[in-house]
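Heads up, the chain below is alone and in the form predicted on its own; it's given as structure tokens.
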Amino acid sequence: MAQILPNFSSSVKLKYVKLGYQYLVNHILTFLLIPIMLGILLEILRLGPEEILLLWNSLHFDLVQVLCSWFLVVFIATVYFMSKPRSIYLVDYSCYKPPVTCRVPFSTFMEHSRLILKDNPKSVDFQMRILERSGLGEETCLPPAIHYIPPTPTMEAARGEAEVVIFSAIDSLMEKTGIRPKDIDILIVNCSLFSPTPSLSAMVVNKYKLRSNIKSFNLSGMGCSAGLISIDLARDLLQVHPNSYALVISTEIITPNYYKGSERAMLLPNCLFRMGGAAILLSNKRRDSARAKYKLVHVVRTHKGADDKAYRCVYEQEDPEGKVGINLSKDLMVIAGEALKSNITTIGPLVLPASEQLLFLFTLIGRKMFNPKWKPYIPDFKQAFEHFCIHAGGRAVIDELQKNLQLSSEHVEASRMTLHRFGNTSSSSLWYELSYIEAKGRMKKGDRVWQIAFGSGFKCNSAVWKCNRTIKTPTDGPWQDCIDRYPVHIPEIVKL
């Protein structure tokens, strides 16, 4: 009988072959420079001290040439440092933790749904099926106005929710950082669906008596990815305003946006969205580099709004009965996948090591020139980042990104646990996830974090942060009383 060849995959450890390839490519310059430096050193040793001294004496230096050379060096260095973008630091951040009185267990949510939609049992059953598969836990919270039967989404109640969430987050941040209201130079508030007059940013200015020359902005209608849009805006402003602090507030006010109709596509947000908010302090001051938690490395924004399907896949509208709600299209995950593909195509060259970029390039050339059916190479983003904060928009969003980016369960743990404990808190969910990683004591100096968010329009935005210092396990924050219980097992279906 012919000898059976051994399995190559098991006999040769392909994992170590790939690690060797990555090390070789990522350090190719070092490997090239070492022989050159050794050659120069050997040549110097061969010449001897007398010949080196003779060679030095043979050189003639003209004073004008030396001065011109020094002037050129100083000029180039000055131009470089003046044109170099300012470093943007994340000094600290704070997440709002709702009180237990706002908690909405599954039983409470379903009981309210049955009472509110008593004439439409099919819609109640639909909400129950969504909730069973949502990945949410029993401790998520809704604002007080939604606890009434029927809900009372008044302007006063909405303002009350906004004040509690935003002011609590800011107070906690100021206590952490020691910053005073008069120190704030830039204020940015993003809230997609609640946009009163005066604006939420004006509400903050009034509460904390901020300076009259503060640069304030209020972003609305930009969906769950608006938090990273606010970070991008703050970065741009800090580039042109030296020695400044920027306060960014990310939240979504639930009270006025609870859908009371029976359209299935518009009932989904009721099941997923919950209370939450975050306050973030950014700085371009050099003295903050030591105490800041993170340094902003990249922000990449992708907008697919030119496509009609993408534009309408998350759409606020009235149902046939005239009740306003958010319609989530069935094509949402497909559109999100396309937006993500465009986003990682842009961010990949900025963050991926040379080894991954070469493999991607070789595969692309092979598909173009030899065989279009070749499987496209998915870059290993685990080579570029230690931590991933994927917008906790829903279980399907996290599952899809974990599959497409080939991430482990630990890489998406922060996103799944945030969804379970706090629900979809819209643009602020990324900061609850970052807080989870810190609460677990996993954030070390030099670690890189990738925040990915999706939003209506349709948008996919990314931010890359580098940890400035090893972060001690915090004694406060939204995970303070429950981090020891996490991670928890989340079944595919929770029978209600």
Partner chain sequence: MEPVMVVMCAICLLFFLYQLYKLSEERRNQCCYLVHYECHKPSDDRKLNTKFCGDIIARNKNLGRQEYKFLLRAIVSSGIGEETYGPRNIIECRENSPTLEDGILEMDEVLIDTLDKLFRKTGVSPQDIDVLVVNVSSFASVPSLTSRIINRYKMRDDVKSFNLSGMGCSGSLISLSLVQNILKSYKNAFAVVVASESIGPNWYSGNDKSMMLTNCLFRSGGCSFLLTNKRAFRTRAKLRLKCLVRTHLGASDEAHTCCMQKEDDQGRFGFYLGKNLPKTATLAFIKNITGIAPKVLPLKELIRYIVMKYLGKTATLNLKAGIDHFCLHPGGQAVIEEIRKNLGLSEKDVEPSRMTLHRFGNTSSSSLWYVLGYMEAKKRLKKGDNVWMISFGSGFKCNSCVWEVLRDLEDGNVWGDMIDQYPPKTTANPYMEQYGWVNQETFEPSAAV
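The form predicted together with the partner chain is what I need now, so please give it after the form predicted on its own.
What follows is just the one chain, with no partners and no other molecules.
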């Protein structure tokens, strides 16, 4: 993506012109109304008080007329409020913090790698190089079954991991919100690569004895962007069912999907994916508008599957030895950039202030009519959002998005630090990032957050939240014991 209007951008004076322009356009209504109000005030003063009294007395206030008008006003107000879409509130959310015993520091990972892949030193080298440049830290966690040499991914172990992650997250969420299991009306679980029968949603219903008329859905195979797909589904369901709670669980179960072969492109997920999960409570009840943390503003989904290259860039397949793993293609970043552009084109008009949209429009018209050589205007998303939660897919993804959206390092700090502390926890990483921002005390009432996630297929989904109340630094949560150590500087290459 190119630079903005290169000829003038170096000038300092232009910065103030731009600021003034933004202020003018964004507050245009105020600027128009003030002269009108002044005019009316002057007119009233000119008329004098006696004239006004005369005007007032000349109005005939018939009882019937007054009642009718009042009746109409009330009706129109009711109709207006009934036809507005319901507000969806995020009451609270909770992220799973794996125990210390599951930690995989670099030394452990490399030792395991050397023992398991002892016949393929090149693959071991490859894994080491990936780990050095990955941006992961020493405190990321893998489930117990993967700590065995060789790993023992049985179905029991996978169910065990699912139970630990999901139930811990839900227990902590119920404690924070005070909600009872019988109150939950909608349950959505998303886990991409593990879909046992009965489903994980049935497992949750069983453990917490949820009601028998619960609307439960179990999404799978939708990749790292599944968390936002679940939020989208919850929103659609909450529009139809008034006065309900929706519990959304986003997780990725690593146990059954550890690649046991030696094909290099398929060893990459082993190095990046880590254990994690999040439970989110959404509500459309009016009384939660006071205690909810966030309000959902928009969810935009973009699917680039129609393009063959995009479809094949994250693909599960068998390697020559018949072992199953996920193959990440080399042009993943390019495709991600394209998908992001599509998503931004849809979300831009919904969230950008009028000033940015006008500039974009003018540049577009200018390019079409006057000079096609004008560089396209990249809207400044920092005007629309205070915080950014970019899915911690890998260092390259965060770098690419930082460059494309022209974000500062403080904006992507949450994503980088989540990648460092927790690794790529797939669909739940967005919630760890949000938790980081809250733990740092940066979330204030009215702040807008943009969550972006990519997924296989190729999808780019984004959600916009607005902070409902200033959030005090939480005393619990996954960052509670280490937030003071962050942010850390993550070197380009960590020498192993």
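Here the rigid core means the biggest group of C-alpha atoms that line up within 1.5 Å when the two forms are laid on top of each other. Positions refer to the first chain, counted from 1. Only a predicted model underlies this, so the values are computations on that prediction, with no experimental measurement involved.
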{"property": "Rigid core superposition, residue 446 Cα moves 2 angstroms or more between these two forms", "result": "no"}
{"property": "Large Cα shift (2 Å or above) at residue 69 between these two forms, core-fitted", "result": "yes"}
{"property": "Distance the CA of residue 40 travels between these two forms [rigid core superposed, Å]", "result": "3.0"}
